[in-house]
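In structure tokens, the next block holds one chain alone, the form predicted on its own.
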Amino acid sequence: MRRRAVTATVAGFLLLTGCAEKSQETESGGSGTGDITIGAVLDITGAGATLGGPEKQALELLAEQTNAAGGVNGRKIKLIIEDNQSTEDGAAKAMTKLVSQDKADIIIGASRSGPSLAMGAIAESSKIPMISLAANVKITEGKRWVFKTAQNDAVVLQNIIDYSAAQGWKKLGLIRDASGYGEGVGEQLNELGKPKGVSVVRTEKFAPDATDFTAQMVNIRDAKADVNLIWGIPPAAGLAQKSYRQLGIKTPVFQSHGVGNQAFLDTAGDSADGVLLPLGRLLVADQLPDGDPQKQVLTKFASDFTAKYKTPPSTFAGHAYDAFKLAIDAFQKVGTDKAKVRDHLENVKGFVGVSGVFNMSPQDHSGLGKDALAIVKVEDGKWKLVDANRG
């Protein structure tokens, strides 16, 4: 039913934009005057709230800073944020509003893969640049107008495979989110793991809002893998971690980059100790050498965010930072003509962000490779850098 609802929303949007295309081009065709409208669709409530909340804060902080500094070439930023309530249909409806009613110059979002995929068709049909904050590689596959700032799930998985192979862990158990975020993870693990002899021996799934993981963890325990991977976001991923330890499973365990925030540590508690995960460097910025190319960007953002909100930023806030800064960079250099913004984003090179150093191309609208992630371990409730992974 949800897929049908999303399809109907997108179909309705196509009719609407077909009728209003000319007027929209006239009003927002890059005239170079008036406010620049940045629309954002975030998972502020619902299953993705631990992602969307910090992203909203980051965007508001950056818009405030940009306007205080005089805007972009004298033009103020008008930021409009919509809550998709962590649903695909909500994301499609919010995207439609921002494009057709608010005449946004660019769209940022959504926080998670499913809602981002729902928005992608609208971005393509309306020819508006969109920068997703989610991980699934399918978000940008075959797309001209869609970009993303979260590291692709494929590069996350490659880091897990490489580390596992180096430890001699060849059999991998997978417990994954049943939403778009977890879609294709098992298949990618097997494909990427072939050269190093790493393969999935058991896969279990859980709903994004699940609270009981006993059955899945019993099956994973009985599979007797060398290492297990829990692939989800808080709070479910934290609860799954607690269940893993409560069943007395001693096998080493990875979590995905989807748990890079305090909410995971708070939910998982002591059971998080020993967890390994590939993460962007924001959460371990203070442990990086001074010569690290990202350190200055990371420490300034962390300082600004903490000063305003009295709490450190999560990696998800970092994805929003990157999307906003990439948009501003494009507006500064080519104005608000949507086709020029798209072309500029597609050719970004050496852009130092929070999630990594971006190098986009027509074949890669993510622009981040394996070295955008470091291997981190949870020790005594804190993030500890294990491997900076700089070549």
Contents of the next structure:
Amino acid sequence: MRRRAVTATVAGFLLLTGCAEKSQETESGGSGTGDITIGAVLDITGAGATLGGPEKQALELLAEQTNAAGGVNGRKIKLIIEDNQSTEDGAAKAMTKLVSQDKADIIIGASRSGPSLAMGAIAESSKIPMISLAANVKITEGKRWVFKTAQNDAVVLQNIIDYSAAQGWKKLGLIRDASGYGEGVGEQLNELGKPKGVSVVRTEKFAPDATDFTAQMVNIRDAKADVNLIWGIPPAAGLAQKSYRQLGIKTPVFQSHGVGNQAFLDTAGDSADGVLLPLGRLLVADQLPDGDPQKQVLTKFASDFTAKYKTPPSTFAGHAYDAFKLAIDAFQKVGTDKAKVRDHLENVKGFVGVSGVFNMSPQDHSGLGKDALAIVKVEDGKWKLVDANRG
Amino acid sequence: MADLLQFVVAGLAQGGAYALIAIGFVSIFAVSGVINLAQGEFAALAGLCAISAAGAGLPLLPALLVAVAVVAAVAIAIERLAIRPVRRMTTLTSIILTLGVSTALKAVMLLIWGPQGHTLRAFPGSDLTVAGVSIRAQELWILAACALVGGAVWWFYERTLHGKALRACSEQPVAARLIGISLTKASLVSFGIAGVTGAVAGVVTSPIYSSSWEIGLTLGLKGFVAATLGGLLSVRGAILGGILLGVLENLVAGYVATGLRDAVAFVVLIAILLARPGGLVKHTEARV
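Switching conditions: you have the form predicted on its own, so give me the form predicted in complex with its partner chain.
Up next: the whole complex, starting with the chain shown before.
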């Protein structure tokens, strides 16, 4: 009995000292010299797994490349990646750990809107620059320290409306993700569509981990819209697409930029043929004209990524690429002082990334316009450029 | 009308999957009073095993058999390693224990197959449309599997001497031992059966609902509600409960609000526990 008590106490102490040592080790961050710590909070498991996985790979690839090239002004990059399990509280916890324990110099993430919104509040209160990889415009709205690299959903929706209006499609049916990613999409569509006479006639929702979409699709079929929009991420978006074709709905269908990866084509299979979507140019880089301003960045990233991981990068990997490169660009020019990094990010102009050409401003911490997306169609299980959208 | 039928058809298929999981709950609980919370993980594991086996070049049927065999073996191993060593097993202990097992299984699946979902290729057969109602071939496979496996388990427990001996273990443990029924063997067999039914649920649903390390929780919860609907002791009740739950979920999603789909199971659970704690089906033979 006594021996057990003693061992337990010793174990307890060991645990405690272990923690103390760890927090000492990571003092080196902050400002000045030593390693630069980049903290990333990604949706590696859970509903956002198809996003977070490639993002993690992209960040690891870039950190490796940067360190192999001698780091930033002689300082090595230390990359710490945390999994938020696709939950809001997981994201907040991971963010707090990176900020207070690991003393990160900048935070990248999260992959999806909900977790990113949860992290934004912490970035504001602890005054640390954060670059989200998610779409919802609310992530950066009214925020001082938060930036993002995924195209705003407003930008995406504008493309969908413009394309629909040009085809004469006025009535739009919406089947959307019930979580943060789909929040407010219907309202925005109606607002942006008003000048062109496009409006939402029916909205159906699905949980991000839903598996059966019969109920939603039957209701959408009955709504008889001119065009339908499925707004979600794989695998749900892929299963929804399957169900759409299964129920014999012939109406043209848009998907969102949330499906820009092979996982969507894999789950949706044949049913993806004919799907239209506004998408970053990464997946159609080979179809772009040589003069395209992004072509060089896109092809280099795609070939580096494919060489290391034997699979082409998704547009989500591209969002991570942009966040990492924006951070490195800031560190190179102004060091790791958090306020200076923030100011630098806010004034980024003409930065050629994978998701588009970034022009940040105090009003717009996303920096991407309507031209950051091309209109793409799925044909025979491949992405096909329909409209390069360079104006 | 076509809409109503469409909801029902989709609900039947989903209900078939719940029913298979529910049978697993019943087959263990009726023998040893153990609630096996890792039941849903059996389905997840089987789906992933089948995908790997098919990916390794096996034709569909052998791949399915491999997956079911692996999961049955895992279920038996769990009984040996986690259930049998416990001296005084109560239902509460078993819940805590199998919750741990389920977490461990999930971690292993996450390590092996990664966080992303995968789908098995569809079973043979083409989808058809009858009177405006589209029926997926896979949905028919799910229902067929449910009928076949459910029927076999029901026949075993209710109609064979071995099955009755197994059930006697829970109803009259002392008497059962007196007449020479081995409680440990009975528990082992019941886990094997639960492994097979869970695995069948996992492989037949994988082509349309996809498989990943984390699908087990929802499936397990829904299956448990279905089993409770049937009173936790009756195989027929479990099948009926599963089908009812699946159809009800789809009707609510279609006519009320899609967001309420997952709430249906829990509202039903509360209602049934308040109104008819013994389940919907009357089973006279279950308690002496």
